[in-house]
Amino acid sequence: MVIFKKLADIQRYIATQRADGRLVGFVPTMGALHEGHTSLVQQAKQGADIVVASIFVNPTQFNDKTDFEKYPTSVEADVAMLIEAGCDILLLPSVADMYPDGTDSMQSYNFGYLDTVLEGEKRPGHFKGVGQIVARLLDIVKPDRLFMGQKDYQQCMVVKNLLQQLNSTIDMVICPTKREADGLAMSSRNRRLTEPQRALAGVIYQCLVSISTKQTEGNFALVQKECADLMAAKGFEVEYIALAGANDLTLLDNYDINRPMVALIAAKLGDIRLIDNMLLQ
(Lines of atoms letter the chains of each structure in order from A and count residues from 1; the text may use other names and numbers.)
(Lines give C-alpha, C1' and ligand atoms only; values in the text may rest on other atoms or scores of the structure.)
Protein backbone atom coordinates (compact mmCIF):
# COMPACT_ATOMS: atom_id res chain seq x y z
CA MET A 1 0.00 0.00 0.00
CA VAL A 2 1.26 3.43 -0.95
CA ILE A 3 0.65 6.17 1.64
CA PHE A 4 0.33 9.82 0.65
CA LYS A 5 0.09 12.90 2.85
CA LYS A 6 0.37 15.53 0.11
CA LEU A 7 -2.59 16.06 -2.18
CA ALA A 8 -0.60 16.81 -5.32
CA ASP A 9 1.36 13.57 -4.93
CA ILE A 10 -1.68 11.32 -4.64
CA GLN A 11 -3.40 13.09 -7.52
CA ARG A 12 -0.42 12.48 -9.80
CA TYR A 13 -0.22 8.84 -8.77
CA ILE A 14 -3.93 8.17 -9.29
CA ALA A 15 -3.77 9.93 -12.67
CA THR A 16 -1.10 7.45 -13.82
CA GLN A 17 -3.27 4.53 -12.68
CA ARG A 18 -6.29 5.93 -14.48
CA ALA A 19 -4.20 6.53 -17.63
CA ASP A 20 -3.52 2.79 -17.66
CA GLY A 21 -7.27 2.15 -17.73
CA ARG A 22 -7.74 1.20 -14.10
CA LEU A 23 -11.06 1.86 -12.36
CA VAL A 24 -10.65 3.67 -9.05
CA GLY A 25 -12.69 2.70 -5.98
CA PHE A 26 -12.76 5.01 -2.95
CA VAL A 27 -13.47 4.34 0.73
CA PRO A 28 -13.47 7.54 2.85
CA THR A 29 -13.06 7.01 6.60
CA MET A 30 -12.34 8.92 9.80
CA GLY A 31 -10.01 6.21 11.07
CA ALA A 32 -10.42 4.09 14.22
CA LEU A 33 -11.04 1.31 11.72
CA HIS A 34 -12.88 -1.96 12.34
CA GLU A 35 -14.11 -4.89 10.26
CA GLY A 36 -16.90 -2.76 8.85
CA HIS A 37 -14.34 -0.50 7.20
CA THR A 38 -12.21 -3.37 5.92
CA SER A 39 -15.32 -5.02 4.46
CA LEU A 40 -15.82 -1.82 2.43
CA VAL A 41 -12.26 -2.13 1.14
CA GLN A 42 -12.83 -5.77 0.25
CA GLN A 43 -16.03 -4.95 -1.62
CA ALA A 44 -14.27 -2.08 -3.36
CA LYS A 45 -11.59 -4.52 -4.54
CA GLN A 46 -14.31 -6.58 -6.20
CA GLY A 47 -15.74 -3.54 -7.98
CA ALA A 48 -12.60 -1.61 -8.92
CA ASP A 49 -9.04 -2.16 -10.09
CA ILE A 50 -7.38 -0.06 -7.42
CA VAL A 51 -8.76 0.94 -4.03
CA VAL A 52 -8.07 4.28 -2.37
CA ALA A 53 -8.90 4.86 1.29
CA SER A 54 -8.65 8.08 3.24
CA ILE A 55 -8.32 8.72 6.96
CA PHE A 56 -9.34 12.20 8.03
CA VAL A 57 -11.19 13.17 11.20
CA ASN A 58 -13.20 16.05 9.80
CA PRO A 59 -13.74 18.78 12.40
CA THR A 60 -16.59 20.48 10.52
CA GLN A 61 -19.03 17.58 10.88
CA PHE A 62 -18.89 17.49 14.68
CA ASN A 63 -21.60 19.67 16.17
CA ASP A 64 -20.29 18.65 19.63
CA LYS A 65 -16.71 19.81 20.26
CA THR A 66 -16.31 17.26 23.06
CA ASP A 67 -17.29 14.44 20.69
CA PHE A 68 -14.61 15.61 18.25
CA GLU A 69 -11.97 15.77 20.97
CA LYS A 70 -12.81 12.26 22.21
CA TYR A 71 -13.05 10.66 18.77
CA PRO A 72 -10.67 7.67 18.86
CA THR A 73 -7.53 7.66 16.70
CA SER A 74 -5.27 4.71 15.94
CA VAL A 75 -3.40 5.44 12.72
CA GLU A 76 -0.75 2.71 13.02
CA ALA A 77 -3.36 0.02 13.65
CA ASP A 78 -5.53 1.46 10.87
CA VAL A 79 -2.67 1.25 8.37
CA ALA A 80 -2.06 -2.40 9.31
CA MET A 81 -5.75 -3.23 8.84
CA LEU A 82 -5.86 -1.54 5.42
CA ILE A 83 -2.76 -3.41 4.26
CA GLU A 84 -4.27 -6.71 5.37
CA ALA A 85 -7.54 -5.87 3.58
CA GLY A 86 -5.65 -5.25 0.34
CA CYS A 87 -6.02 -1.48 0.09
CA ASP A 88 -3.75 -0.03 -2.61
CA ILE A 89 -3.52 3.67 -1.69
CA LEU A 90 -4.06 5.60 1.55
CA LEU A 91 -4.53 9.36 1.83
CA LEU A 92 -3.58 10.86 5.21
CA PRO A 93 -4.14 14.61 4.75
CA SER A 94 -3.84 17.39 7.29
CA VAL A 95 -6.58 19.86 8.18
CA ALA A 96 -4.50 22.60 6.53
CA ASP A 97 -4.37 20.63 3.28
CA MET A 98 -8.07 19.85 3.29
CA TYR A 99 -9.08 23.40 4.21
CA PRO A 100 -6.25 25.60 2.86
CA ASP A 101 -8.41 28.74 2.99
CA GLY A 102 -10.22 27.79 6.19
CA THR A 103 -13.60 26.16 6.61
CA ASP A 104 -15.65 29.33 6.22
CA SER A 105 -14.69 29.68 2.56
CA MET A 106 -15.84 26.16 1.64
CA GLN A 107 -18.88 25.82 -0.57
CA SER A 108 -22.02 24.73 1.26
CA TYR A 109 -24.64 22.37 -0.14
CA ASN A 110 -28.34 22.44 0.60
CA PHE A 111 -29.74 19.04 1.48
CA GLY A 112 -33.24 20.31 2.13
CA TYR A 113 -35.52 17.90 3.98
CA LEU A 114 -32.68 15.46 4.74
CA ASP A 115 -31.04 18.14 6.87
CA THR A 116 -34.14 18.71 9.01
CA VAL A 117 -35.03 15.25 10.35
CA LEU A 118 -33.40 12.58 12.53
CA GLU A 119 -29.62 13.11 12.35
CA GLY A 120 -30.12 16.48 10.69
CA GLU A 121 -32.33 17.64 13.53
CA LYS A 122 -30.24 16.13 16.33
CA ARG A 123 -26.86 17.23 14.95
CA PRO A 124 -27.23 20.75 13.49
CA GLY A 125 -24.52 21.50 10.94
CA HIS A 126 -23.40 17.88 10.73
CA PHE A 127 -24.45 17.28 7.14
CA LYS A 128 -23.06 20.64 6.05
CA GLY A 129 -19.67 19.35 7.19
CA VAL A 130 -20.24 15.96 5.56
CA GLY A 131 -21.11 17.60 2.25
CA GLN A 132 -18.06 19.84 2.33
CA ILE A 133 -15.53 17.14 3.14
CA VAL A 134 -16.97 14.51 0.78
CA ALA A 135 -17.03 17.02 -2.08
CA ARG A 136 -13.41 17.93 -1.29
CA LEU A 137 -12.27 14.31 -1.15
CA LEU A 138 -14.06 13.41 -4.37
CA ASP A 139 -12.40 16.34 -6.12
CA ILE A 140 -9.01 15.10 -4.95
CA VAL A 141 -9.41 11.36 -5.63
CA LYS A 142 -11.83 11.54 -8.58
CA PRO A 143 -12.97 7.93 -8.11
CA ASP A 144 -15.13 5.92 -10.46
CA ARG A 145 -16.93 4.25 -7.55
CA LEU A 146 -17.59 5.35 -3.99
CA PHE A 147 -18.14 2.73 -1.26
CA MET A 148 -20.00 3.62 1.95
CA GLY A 149 -21.70 1.64 4.71
CA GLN A 150 -25.42 1.34 5.31
CA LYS A 151 -24.98 1.94 9.05
CA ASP A 152 -24.90 5.66 8.33
CA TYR A 153 -28.08 5.42 6.25
CA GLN A 154 -29.04 9.09 6.29
CA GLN A 155 -25.47 10.10 5.50
CA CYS A 156 -25.58 7.81 2.47
CA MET A 157 -28.72 9.57 1.29
CA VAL A 158 -27.05 12.94 1.80
CA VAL A 159 -24.02 11.84 -0.25
CA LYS A 160 -26.32 10.56 -3.01
CA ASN A 161 -27.95 13.99 -3.03
CA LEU A 162 -24.51 15.62 -3.12
CA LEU A 163 -23.52 13.57 -6.17
CA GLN A 164 -26.66 14.80 -7.92
CA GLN A 165 -25.85 18.41 -7.04
CA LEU A 166 -22.33 17.93 -8.41
CA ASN A 167 -23.71 16.33 -11.60
CA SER A 168 -21.29 13.53 -10.82
CA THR A 169 -21.04 10.25 -12.73
CA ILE A 170 -19.50 8.49 -9.72
CA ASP A 171 -21.23 5.21 -8.96
CA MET A 172 -22.13 5.03 -5.26
CA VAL A 173 -22.22 1.57 -3.70
CA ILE A 174 -23.94 1.20 -0.31
CA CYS A 175 -22.59 -1.86 1.51
CA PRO A 176 -24.42 -3.85 4.22
CA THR A 177 -23.77 -3.08 7.87
CA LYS A 178 -21.23 -5.34 9.58
CA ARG A 179 -22.36 -6.52 13.02
CA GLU A 180 -20.94 -8.04 16.16
CA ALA A 181 -22.19 -11.44 17.37
CA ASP A 182 -25.00 -9.81 19.38
CA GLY A 183 -26.08 -7.68 16.43
CA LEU A 184 -24.45 -4.41 17.48
CA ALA A 185 -23.45 -2.43 14.40
CA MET A 186 -19.69 -2.09 14.18
CA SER A 187 -18.69 1.49 14.89
CA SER A 188 -15.56 3.38 15.86
CA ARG A 189 -17.49 4.69 18.86
CA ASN A 190 -17.99 1.18 20.24
CA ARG A 191 -14.45 1.12 21.60
CA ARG A 192 -15.44 3.91 24.00
CA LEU A 193 -18.11 1.74 25.64
CA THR A 194 -17.38 0.33 29.09
CA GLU A 195 -17.84 -3.43 29.53
CA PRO A 196 -21.28 -3.00 31.18
CA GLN A 197 -22.35 -0.60 28.42
CA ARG A 198 -21.10 -2.96 25.73
CA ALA A 199 -23.14 -5.78 27.27
CA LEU A 200 -26.28 -3.65 26.85
CA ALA A 201 -25.58 -2.13 23.44
CA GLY A 202 -27.01 -5.05 21.45
CA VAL A 203 -30.50 -4.02 22.62
CA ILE A 204 -30.57 -1.51 19.74
CA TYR A 205 -30.39 -4.35 17.22
CA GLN A 206 -33.01 -6.34 19.15
CA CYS A 207 -35.38 -3.38 18.83
CA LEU A 208 -34.75 -3.06 15.09
CA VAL A 209 -35.53 -6.77 14.65
CA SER A 210 -38.70 -6.29 16.69
CA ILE A 211 -39.80 -3.37 14.50
CA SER A 212 -39.18 -5.48 11.41
CA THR A 213 -40.92 -8.65 12.60
CA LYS A 214 -43.98 -6.84 13.97
CA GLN A 215 -44.80 -4.98 10.78
CA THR A 216 -47.37 -7.68 9.99
CA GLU A 217 -49.29 -6.54 13.06
CA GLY A 218 -49.52 -3.08 11.52
CA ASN A 219 -49.07 -0.99 14.67
CA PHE A 220 -45.77 0.87 14.66
CA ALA A 221 -46.71 3.20 17.54
CA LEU A 222 -47.07 0.19 19.83
CA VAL A 223 -43.75 -1.43 18.98
CA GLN A 224 -42.08 2.00 19.04
CA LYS A 225 -43.24 2.47 22.65
CA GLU A 226 -42.21 -1.06 23.60
CA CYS A 227 -38.72 -0.41 22.26
CA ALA A 228 -38.47 3.00 23.92
CA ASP A 229 -39.52 1.55 27.28
CA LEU A 230 -37.08 -1.37 26.98
CA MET A 231 -34.18 0.87 26.06
CA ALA A 232 -34.95 3.35 28.83
CA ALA A 233 -35.09 0.50 31.35
CA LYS A 234 -31.63 -0.61 30.17
CA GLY A 235 -30.21 2.86 30.72
CA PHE A 236 -30.36 4.29 27.20
CA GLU A 237 -31.23 7.91 26.53
CA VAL A 238 -33.34 7.47 23.40
CA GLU A 239 -33.14 10.26 20.82
CA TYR A 240 -35.40 8.69 18.22
CA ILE A 241 -36.97 5.41 17.17
CA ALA A 242 -38.32 6.10 13.71
CA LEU A 243 -39.88 4.50 10.67
CA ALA A 244 -39.33 6.13 7.29
CA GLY A 245 -39.58 5.62 3.57
CA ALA A 246 -36.35 3.98 2.46
CA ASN A 247 -36.08 6.06 -0.72
CA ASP A 248 -36.66 9.56 0.66
CA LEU A 249 -36.62 9.27 4.47
CA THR A 250 -40.18 10.57 4.76
CA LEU A 251 -41.16 9.83 8.36
CA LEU A 252 -44.06 7.40 8.71
CA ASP A 253 -46.59 7.14 11.53
CA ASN A 254 -47.31 3.51 10.66
CA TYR A 255 -46.14 0.66 8.48
CA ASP A 256 -46.83 1.02 4.75
CA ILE A 257 -46.44 -2.27 2.92
CA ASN A 258 -46.71 -0.47 -0.42
CA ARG A 259 -43.32 1.19 -0.07
CA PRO A 260 -39.80 0.18 0.99
CA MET A 261 -39.19 1.20 4.59
CA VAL A 262 -36.29 1.64 6.97
CA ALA A 263 -36.30 1.61 10.77
CA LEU A 264 -33.78 3.94 12.42
CA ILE A 265 -32.64 4.33 16.04
CA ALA A 266 -30.35 6.79 17.78
CA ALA A 267 -29.60 6.61 21.51
CA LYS A 268 -26.93 7.37 24.06
CA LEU A 269 -25.31 5.09 26.58
CA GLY A 270 -23.64 7.48 28.97
CA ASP A 271 -22.06 10.08 26.70
CA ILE A 272 -21.60 7.70 23.76
CA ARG A 273 -24.07 8.16 20.94
CA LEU A 274 -24.96 5.09 18.86
CA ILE A 275 -27.03 4.86 15.67
CA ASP A 276 -28.31 1.94 13.64
CA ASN A 277 -30.94 1.07 11.07
CA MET A 278 -32.58 -1.84 9.32
CA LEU A 279 -34.28 -2.08 5.95
CA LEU A 280 -37.68 -3.72 6.28
CA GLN A 281 -38.53 -6.55 3.94
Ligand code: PAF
Contents of the next structure:
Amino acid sequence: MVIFKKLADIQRYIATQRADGRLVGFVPTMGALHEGHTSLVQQAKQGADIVVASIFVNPTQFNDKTDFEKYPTSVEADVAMLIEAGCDILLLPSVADMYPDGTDSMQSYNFGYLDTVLEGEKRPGHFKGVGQIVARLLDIVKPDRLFMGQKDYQQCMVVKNLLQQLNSTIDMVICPTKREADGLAMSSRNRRLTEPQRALAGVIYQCLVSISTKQTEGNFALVQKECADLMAAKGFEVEYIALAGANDLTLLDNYDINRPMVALIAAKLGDIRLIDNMLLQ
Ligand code: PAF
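Take the protein just shown as the form predicted alone and give its structure as the form predicted together with pantoate (PAF).
Shown next: the complete complex, the earlier chain at its head.
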Protein backbone atom coordinates (compact mmCIF):
# COMPACT_ATOMS: atom_id res chain seq x y z
CA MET A 1 0.00 0.00 0.00
CA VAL A 2 1.31 3.42 -0.92
CA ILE A 3 0.75 6.09 1.73
CA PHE A 4 0.40 9.74 0.78
CA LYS A 5 0.30 12.74 3.07
CA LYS A 6 0.53 15.42 0.40
CA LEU A 7 -2.44 16.06 -1.83
CA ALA A 8 -0.50 16.89 -4.99
CA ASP A 9 1.39 13.57 -4.71
CA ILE A 10 -1.69 11.38 -4.38
CA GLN A 11 -3.46 13.27 -7.15
CA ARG A 12 -0.53 12.70 -9.51
CA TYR A 13 -0.35 9.01 -8.59
CA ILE A 14 -4.09 8.39 -9.03
CA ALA A 15 -4.05 10.27 -12.34
CA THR A 16 -1.44 7.85 -13.70
CA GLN A 17 -3.49 4.89 -12.51
CA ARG A 18 -6.58 6.28 -14.21
CA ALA A 19 -4.59 6.98 -17.38
CA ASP A 20 -3.72 3.27 -17.40
CA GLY A 21 -7.45 2.54 -17.50
CA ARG A 22 -7.93 1.56 -13.84
CA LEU A 23 -11.27 2.10 -12.13
CA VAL A 24 -10.79 3.87 -8.79
CA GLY A 25 -12.76 2.84 -5.67
CA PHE A 26 -12.73 5.09 -2.61
CA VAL A 27 -13.38 4.36 1.08
CA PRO A 28 -13.31 7.54 3.21
CA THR A 29 -12.80 6.94 6.95
CA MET A 30 -11.92 8.72 10.16
CA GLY A 31 -9.59 5.90 11.22
CA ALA A 32 -9.88 3.73 14.36
CA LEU A 33 -10.68 1.05 11.84
CA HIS A 34 -12.62 -2.13 12.50
CA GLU A 35 -13.98 -4.99 10.43
CA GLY A 36 -16.77 -2.77 9.14
CA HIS A 37 -14.16 -0.60 7.41
CA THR A 38 -12.13 -3.52 6.08
CA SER A 39 -15.32 -5.02 4.63
CA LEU A 40 -15.77 -1.74 2.72
CA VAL A 41 -12.23 -2.10 1.37
CA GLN A 42 -12.93 -5.71 0.41
CA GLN A 43 -16.10 -4.75 -1.41
CA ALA A 44 -14.26 -1.91 -3.11
CA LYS A 45 -11.63 -4.44 -4.27
CA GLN A 46 -14.39 -6.35 -6.03
CA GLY A 47 -15.92 -3.27 -7.61
CA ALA A 48 -12.80 -1.35 -8.66
CA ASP A 49 -9.26 -1.92 -9.93
CA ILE A 50 -7.52 0.13 -7.28
CA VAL A 51 -8.78 1.03 -3.83
CA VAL A 52 -8.00 4.33 -2.14
CA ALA A 53 -8.81 4.81 1.55
CA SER A 54 -8.48 8.02 3.53
CA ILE A 55 -8.04 8.55 7.24
CA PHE A 56 -8.95 12.02 8.40
CA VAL A 57 -10.69 12.86 11.67
CA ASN A 58 -12.68 15.76 10.33
CA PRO A 59 -13.00 18.38 13.08
CA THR A 60 -15.83 20.25 11.37
CA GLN A 61 -18.36 17.43 11.59
CA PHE A 62 -18.20 17.11 15.39
CA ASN A 63 -20.92 19.18 17.01
CA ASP A 64 -19.68 17.95 20.39
CA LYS A 65 -16.13 19.08 21.29
CA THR A 66 -15.65 16.23 23.79
CA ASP A 67 -16.67 13.66 21.18
CA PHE A 68 -13.97 15.08 18.88
CA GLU A 69 -11.33 15.17 21.61
CA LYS A 70 -12.10 11.60 22.66
CA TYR A 71 -12.46 10.19 19.14
CA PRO A 72 -10.15 7.15 19.09
CA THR A 73 -7.08 7.14 16.84
CA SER A 74 -4.82 4.20 15.98
CA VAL A 75 -3.02 5.03 12.73
CA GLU A 76 -0.39 2.27 12.95
CA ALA A 77 -2.97 -0.46 13.53
CA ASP A 78 -5.18 1.09 10.84
CA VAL A 79 -2.36 0.92 8.29
CA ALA A 80 -1.79 -2.78 9.12
CA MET A 81 -5.52 -3.51 8.73
CA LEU A 82 -5.73 -1.71 5.40
CA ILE A 83 -2.72 -3.61 4.06
CA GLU A 84 -4.27 -6.89 5.22
CA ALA A 85 -7.56 -5.96 3.52
CA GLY A 86 -5.73 -5.27 0.24
CA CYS A 87 -6.04 -1.49 0.14
CA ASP A 88 -3.76 0.01 -2.55
CA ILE A 89 -3.48 3.66 -1.57
CA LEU A 90 -3.95 5.55 1.69
CA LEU A 91 -4.42 9.29 2.02
CA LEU A 92 -3.43 10.66 5.42
CA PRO A 93 -3.84 14.42 5.08
CA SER A 94 -3.40 17.16 7.68
CA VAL A 95 -6.10 19.63 8.73
CA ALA A 96 -4.04 22.41 7.10
CA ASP A 97 -4.01 20.56 3.78
CA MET A 98 -7.71 19.79 3.87
CA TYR A 99 -8.74 23.29 4.94
CA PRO A 100 -5.95 25.59 3.69
CA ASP A 101 -8.20 28.67 3.91
CA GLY A 102 -10.35 27.51 6.82
CA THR A 103 -13.95 26.47 6.26
CA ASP A 104 -15.72 29.84 6.22
CA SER A 105 -15.01 30.46 2.57
CA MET A 106 -15.66 26.84 1.54
CA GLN A 107 -18.80 26.02 -0.36
CA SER A 108 -21.39 24.47 1.92
CA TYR A 109 -24.29 22.33 0.80
CA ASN A 110 -27.92 22.50 1.80
CA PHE A 111 -29.42 19.10 2.59
CA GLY A 112 -32.86 20.50 3.34
CA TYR A 113 -35.17 18.13 5.21
CA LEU A 114 -32.40 15.55 5.72
CA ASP A 115 -30.54 18.05 7.86
CA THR A 116 -33.54 18.75 10.10
CA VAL A 117 -34.44 15.27 11.36
CA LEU A 118 -32.82 12.58 13.53
CA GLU A 119 -29.03 13.01 13.27
CA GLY A 120 -29.53 16.41 11.61
CA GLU A 121 -31.67 17.60 14.50
CA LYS A 122 -29.57 16.04 17.26
CA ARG A 123 -26.21 17.05 15.80
CA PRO A 124 -26.56 20.58 14.42
CA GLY A 125 -23.86 21.35 11.86
CA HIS A 126 -22.78 17.70 11.57
CA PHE A 127 -23.98 17.14 8.00
CA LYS A 128 -22.65 20.53 6.90
CA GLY A 129 -19.20 19.29 8.01
CA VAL A 130 -19.71 15.89 6.39
CA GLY A 131 -20.80 17.53 3.12
CA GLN A 132 -17.79 19.81 3.02
CA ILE A 133 -15.22 17.13 3.78
CA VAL A 134 -16.71 14.50 1.47
CA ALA A 135 -16.89 17.04 -1.39
CA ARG A 136 -13.25 17.96 -0.72
CA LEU A 137 -12.10 14.33 -0.58
CA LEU A 138 -13.99 13.46 -3.78
CA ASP A 139 -12.39 16.40 -5.53
CA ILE A 140 -8.94 15.16 -4.52
CA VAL A 141 -9.39 11.42 -5.18
CA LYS A 142 -11.85 11.68 -8.09
CA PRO A 143 -13.06 8.10 -7.65
CA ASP A 144 -15.34 6.19 -9.99
CA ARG A 145 -17.00 4.45 -7.06
CA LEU A 146 -17.55 5.48 -3.46
CA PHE A 147 -18.06 2.83 -0.77
CA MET A 148 -19.85 3.75 2.45
CA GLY A 149 -21.48 1.80 5.27
CA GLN A 150 -25.21 1.47 5.88
CA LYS A 151 -24.51 1.86 9.61
CA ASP A 152 -24.57 5.63 8.98
CA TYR A 153 -27.84 5.45 7.06
CA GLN A 154 -28.67 9.14 7.12
CA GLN A 155 -25.10 10.05 6.20
CA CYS A 156 -25.42 7.78 3.15
CA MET A 157 -28.58 9.68 2.14
CA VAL A 158 -26.81 13.00 2.66
CA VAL A 159 -23.84 11.90 0.53
CA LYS A 160 -26.19 10.63 -2.21
CA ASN A 161 -27.84 14.05 -2.14
CA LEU A 162 -24.39 15.69 -2.26
CA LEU A 163 -23.48 13.67 -5.37
CA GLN A 164 -26.67 14.93 -7.03
CA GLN A 165 -25.87 18.53 -6.07
CA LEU A 166 -22.39 18.08 -7.53
CA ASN A 167 -23.86 16.54 -10.73
CA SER A 168 -21.43 13.75 -10.05
CA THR A 169 -21.25 10.49 -11.98
CA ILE A 170 -19.61 8.73 -9.02
CA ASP A 171 -21.38 5.47 -8.31
CA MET A 172 -22.17 5.17 -4.59
CA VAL A 173 -22.18 1.67 -3.13
CA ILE A 174 -23.80 1.27 0.29
CA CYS A 175 -22.40 -1.75 2.11
CA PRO A 176 -24.14 -3.74 4.86
CA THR A 177 -23.43 -3.07 8.53
CA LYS A 178 -20.93 -5.43 10.19
CA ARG A 179 -22.05 -6.62 13.60
CA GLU A 180 -20.51 -8.18 16.69
CA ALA A 181 -21.82 -11.56 17.90
CA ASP A 182 -24.52 -9.89 20.04
CA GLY A 183 -25.64 -7.72 17.12
CA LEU A 184 -23.89 -4.49 18.17
CA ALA A 185 -23.04 -2.56 15.01
CA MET A 186 -19.29 -2.20 14.64
CA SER A 187 -18.22 1.38 15.29
CA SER A 188 -15.01 3.16 16.20
CA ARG A 189 -16.80 4.60 19.23
CA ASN A 190 -17.39 1.06 20.62
CA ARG A 191 -13.75 1.11 21.74
CA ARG A 192 -14.64 3.67 24.35
CA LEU A 193 -17.28 1.48 25.99
CA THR A 194 -16.36 0.10 29.40
CA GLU A 195 -16.84 -3.66 29.89
CA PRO A 196 -20.24 -3.26 31.62
CA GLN A 197 -21.38 -0.76 28.96
CA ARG A 198 -20.24 -3.11 26.21
CA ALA A 199 -22.25 -5.94 27.79
CA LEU A 200 -25.39 -3.78 27.49
CA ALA A 201 -24.79 -2.27 24.06
CA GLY A 202 -26.33 -5.20 22.13
CA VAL A 203 -29.74 -4.03 23.37
CA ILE A 204 -29.87 -1.49 20.53
CA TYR A 205 -29.83 -4.32 18.00
CA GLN A 206 -32.40 -6.30 20.01
CA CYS A 207 -34.72 -3.29 19.82
CA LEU A 208 -34.23 -2.96 16.06
CA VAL A 209 -35.06 -6.66 15.65
CA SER A 210 -38.11 -6.19 17.84
CA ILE A 211 -39.30 -3.20 15.74
CA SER A 212 -38.83 -5.30 12.63
CA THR A 213 -40.53 -8.46 13.85
CA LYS A 214 -43.48 -6.76 15.56
CA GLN A 215 -44.67 -5.07 12.37
CA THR A 216 -47.68 -7.35 12.20
CA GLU A 217 -48.93 -5.97 15.50
CA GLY A 218 -49.39 -2.71 13.64
CA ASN A 219 -48.75 -0.44 16.59
CA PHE A 220 -45.35 1.17 16.32
CA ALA A 221 -45.95 3.51 19.27
CA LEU A 222 -46.31 0.51 21.57
CA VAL A 223 -43.15 -1.21 20.28
CA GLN A 224 -41.31 2.12 20.43
CA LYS A 225 -42.31 2.53 24.09
CA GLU A 226 -41.30 -1.06 24.96
CA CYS A 227 -37.87 -0.40 23.42
CA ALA A 228 -37.50 2.99 25.12
CA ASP A 229 -38.40 1.46 28.50
CA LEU A 230 -36.03 -1.46 28.02
CA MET A 231 -33.17 0.81 26.98
CA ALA A 232 -33.81 3.26 29.82
CA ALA A 233 -33.88 0.36 32.31
CA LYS A 234 -30.44 -0.71 31.03
CA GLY A 235 -29.08 2.80 31.56
CA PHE A 236 -29.24 4.21 28.02
CA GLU A 237 -30.17 7.82 27.43
CA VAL A 238 -32.34 7.40 24.36
CA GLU A 239 -32.22 10.21 21.78
CA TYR A 240 -34.60 8.66 19.29
CA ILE A 241 -36.23 5.39 18.33
CA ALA A 242 -37.75 6.17 14.96
CA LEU A 243 -39.46 4.63 11.99
CA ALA A 244 -39.02 6.32 8.63
CA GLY A 245 -39.48 5.88 4.90
CA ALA A 246 -36.32 4.18 3.67
CA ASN A 247 -36.08 6.33 0.53
CA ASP A 248 -36.67 9.79 1.93
CA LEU A 249 -36.46 9.43 5.73
CA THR A 250 -40.01 10.77 6.18
CA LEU A 251 -40.82 10.05 9.82
CA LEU A 252 -43.69 7.59 10.25
CA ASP A 253 -46.07 7.29 13.20
CA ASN A 254 -46.90 3.73 12.32
CA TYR A 255 -45.83 0.83 10.14
CA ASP A 256 -46.77 1.24 6.49
CA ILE A 257 -46.31 -2.01 4.62
CA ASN A 258 -46.80 -0.23 1.32
CA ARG A 259 -43.46 1.50 1.51
CA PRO A 260 -39.87 0.47 2.27
CA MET A 261 -39.13 1.43 5.87
CA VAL A 262 -36.09 1.83 8.09
CA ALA A 263 -35.94 1.76 11.89
CA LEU A 264 -33.30 4.02 13.43
CA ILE A 265 -32.01 4.37 16.97
CA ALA A 266 -29.60 6.80 18.62
CA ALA A 267 -28.76 6.50 22.30
CA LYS A 268 -26.00 7.33 24.74
CA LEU A 269 -24.30 5.00 27.18
CA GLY A 270 -22.45 7.35 29.50
CA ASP A 271 -20.97 9.94 27.15
CA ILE A 272 -20.68 7.51 24.23
CA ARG A 273 -23.25 8.06 21.53
CA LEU A 274 -24.23 5.02 19.47
CA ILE A 275 -26.44 4.84 16.38
CA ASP A 276 -27.82 1.92 14.40
CA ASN A 277 -30.57 1.14 11.92
CA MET A 278 -32.34 -1.72 10.20
CA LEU A 279 -34.22 -1.87 6.93
CA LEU A 280 -37.61 -3.48 7.48
CA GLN A 281 -38.67 -6.29 5.21
O1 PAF B 1 -18.35 8.08 8.22
C2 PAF B 1 -17.24 8.65 8.44
O3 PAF B 1 -16.28 8.03 8.88
C4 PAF B 1 -17.11 10.13 8.15
O5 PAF B 1 -18.29 10.80 8.40
C6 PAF B 1 -16.60 10.42 6.73
C7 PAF B 1 -17.58 9.98 5.67
C8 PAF B 1 -15.25 9.75 6.50
C9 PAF B 1 -16.41 11.93 6.54
O10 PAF B 1 -15.49 12.45 7.47
